[in-house]
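Read the single chain below, which is given as structure tokens and is the form predicted on its own.
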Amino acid sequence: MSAPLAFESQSTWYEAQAERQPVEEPLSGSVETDVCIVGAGLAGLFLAKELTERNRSTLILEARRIGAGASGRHGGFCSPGWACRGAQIEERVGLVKAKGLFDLSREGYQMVRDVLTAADVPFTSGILHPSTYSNTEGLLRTLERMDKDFGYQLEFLDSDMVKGLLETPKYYQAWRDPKGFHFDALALCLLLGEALQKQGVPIYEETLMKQFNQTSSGWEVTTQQGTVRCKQLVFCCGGYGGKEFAKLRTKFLPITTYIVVTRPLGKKLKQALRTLDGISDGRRAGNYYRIVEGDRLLWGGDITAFGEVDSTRISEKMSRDLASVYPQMVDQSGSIPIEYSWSGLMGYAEHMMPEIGPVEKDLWACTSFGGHGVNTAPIGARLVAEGLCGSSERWRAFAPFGFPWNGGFLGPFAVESSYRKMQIGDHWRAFRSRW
């Protein structure tokens, strides 16, 4: 068995919500399959279901359990888009080629409302953007931008409208998206997973890939007690990703955010927020939030190499940021009751950009997907499946990013820079707006 990391020990409110299967037996002996998918996290589970569909034979290797990383523990957000904002992607590739992204982005969106709702399992619409400033020419121009050059519609509320929501002083106009939903982050990895070992497609869960290397017929991977023969190996590693990916480990960070589940709230919730919605501030290290369970407040928020790992202080921390914005849930101890609480680990590219192509020949990436996963780590497997297969060559609308160099040890320090130059723009941009 793996040994736990500090974040994976932290109990979330997915997990506590889960029904699941016993842990599959390890990988034992030798093994030889087409493809060998390392991660069973979204980007390693989609793959897994392109290459079935595909008539390739695919087994994926876990070090720990189907969605014990990122996928797992994220916020439950899915939207179109990418964690690198459309301005920075416009001002690297051009306009086209801007849409052609956001539009490969709408398809892996598509692909996870497909599979939900195929399944029937729930999920809610609607993600409201709130301004922690005033800035209604700047949505209003945004979404009409939007609606021109990508064909895709937005909402705007004004401040009066976000009052009507929202019963805190922190927010101003908002863009809503009808189309984005929230949903349970885990049951997807689950569901996914349960799917592909019906069709036969194996899953070695606690199987930490030791080392791999290259055969005259394609790769050999090494476990604990067994080896996997290949003539294609992909990496689907994310924040989680160790030295054993070698030189890809040289190419993101791992960053932290923090998600708390409070206790039930009851009627101070339901007063506070008058909408099902999801809610994502307009800030690059804001808070993301939405209704569970009818009476509880999930609640994320931070980005920082530097991450914390204890639970206590973790429901600490976020309990004060919740006060901040929402202080009349605030109960008689001074507090807002947490009851669960985690950490996790996004990989992040130095572009924002997922790390999508080969690295090496029959070697192939679908990482860094930078805390907006849910809809790119799908259609990067896709990609990257067509890619295998010969059938396309898509996943070339990443070349322009590439796989850069992290930074080394001085990389997590510029990242951290760079959030807490952002936070103080935040901080400005609001300040200025009271007076």
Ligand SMILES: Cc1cc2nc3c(=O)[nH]c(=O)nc-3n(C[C@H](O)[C@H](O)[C@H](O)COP(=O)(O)OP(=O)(O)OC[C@H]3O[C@@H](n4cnc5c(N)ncnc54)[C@H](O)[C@@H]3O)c2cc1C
Contents of the next structure:
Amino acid sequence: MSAPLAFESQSTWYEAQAERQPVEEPLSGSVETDVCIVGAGLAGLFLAKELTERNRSTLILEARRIGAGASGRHGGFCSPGWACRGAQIEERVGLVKAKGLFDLSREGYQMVRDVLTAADVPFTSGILHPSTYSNTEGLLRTLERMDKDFGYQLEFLDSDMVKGLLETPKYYQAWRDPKGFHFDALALCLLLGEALQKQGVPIYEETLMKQFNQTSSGWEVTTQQGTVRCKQLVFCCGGYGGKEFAKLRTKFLPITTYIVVTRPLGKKLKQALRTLDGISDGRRAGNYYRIVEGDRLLWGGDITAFGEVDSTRISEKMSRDLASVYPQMVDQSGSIPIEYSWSGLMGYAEHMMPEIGPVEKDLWACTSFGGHGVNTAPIGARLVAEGLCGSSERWRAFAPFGFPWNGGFLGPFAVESSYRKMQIGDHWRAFRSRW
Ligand SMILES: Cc1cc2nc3c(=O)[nH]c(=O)nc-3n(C[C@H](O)[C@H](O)[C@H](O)COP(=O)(O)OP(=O)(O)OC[C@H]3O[C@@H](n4cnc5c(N)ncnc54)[C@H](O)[C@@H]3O)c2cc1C
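Form predicted on its own done; form predicted together with the named molecule now:
Below: every chain and molecule of the assembly, starting with the one above.
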């Protein structure tokens, strides 16, 4: 058994909905495979799927359970794009390559949609991005560019249309992605896990990779009770990777974000939100939320390098946050009743793009998808599978970003100060719009 982490005491709404199989046996003894994958989140699960489709033998080592990391506890929003903003990507690699990357992110979005559709897992289309400051011209310009340069059509909503959907004075205009959708995060992980297990792909749960060593024919991976000998090794550890990942651990930072799910809110919720779209406000570290189970609200937000894991404190903090946007949801006790609260870690590289590609010969990384991993982890996995099998070098699209150092012990302070600066900018723009 791996040492329990503080976040494991949190109960997520997704876990409460899920019908999990009993824990898979941890690895014991020695096994051999072509490709050993570490981490059973979206990156690891999609990678195993892609490799199996290419007839490569593979297995997954998972420290906790399938989907226990970010992939089974995220907001459930899936749309094209990357954690790094489009303008920053374009600035760094130019329009042609930025368009190529956007197309890859669309391919990843489609991979998720295809899996859910084939298995009849329900999802709800439409993601609305209201602006917290008045910005008609800016939004229209962005939408026009997305259409002209990236071939992707988005919809514009003026302030009156937004007010017709969301009962809060906080928002102005919005853009809407009609193709974006939202769904049950953990359900997708469990679906992928079950399909792999049916195909005979071993997923060893509660099996922590402790170390890895090079051999004459590849790698030997050591866990608490066993070893894996493999030709190729891939790290899909997201923000949960520790020192056992050696050099890779110095290339990303774990960043925390929070989600709560309210108790049933009845009419108050229906009056406040007159749309089934997922909502993600336009701020850099803003709120994302959606109605679940008909009358509960799943509310996510905040982003910090110094995370909180105590469920009660997360509930209090997020209840206040929600009340600042929808005060009408506050009950007689003076707060919004929260039933589930949890935190999750996202792996972020300094450039906010994924870290995909070989770290050493036959040792690959497929990680650091940040806060936009639902579509990007699957396409990252496909590119790594193609690279490992020698069928394409599409993973080189990420070469311009590389694997920069995470700043060591100063990294979290630098990240925290840049998030706080962004928040000040958000508040300032919202303040100016009111005057
Ligand atoms: C609260 C939250 C909300 C989010 N909302 C959204 C959203 O709505 N839309 C979106 O696109 N993205 C969202 N994201 C981001 C997205 O969830 C992640 O980018 C994505 O799930 C990362 O997938 P992954 O497979 O790389 O990592 P993870 O899902 O974190 O998986 C990594 C796995 O590696 C395992 N592991 C680590 N170390 C070891 C080891 N030594 N041995 C064995 N196993 C190990 C971990 O236990 C974990 O299961 C959100 C993230 C969070 C935390």
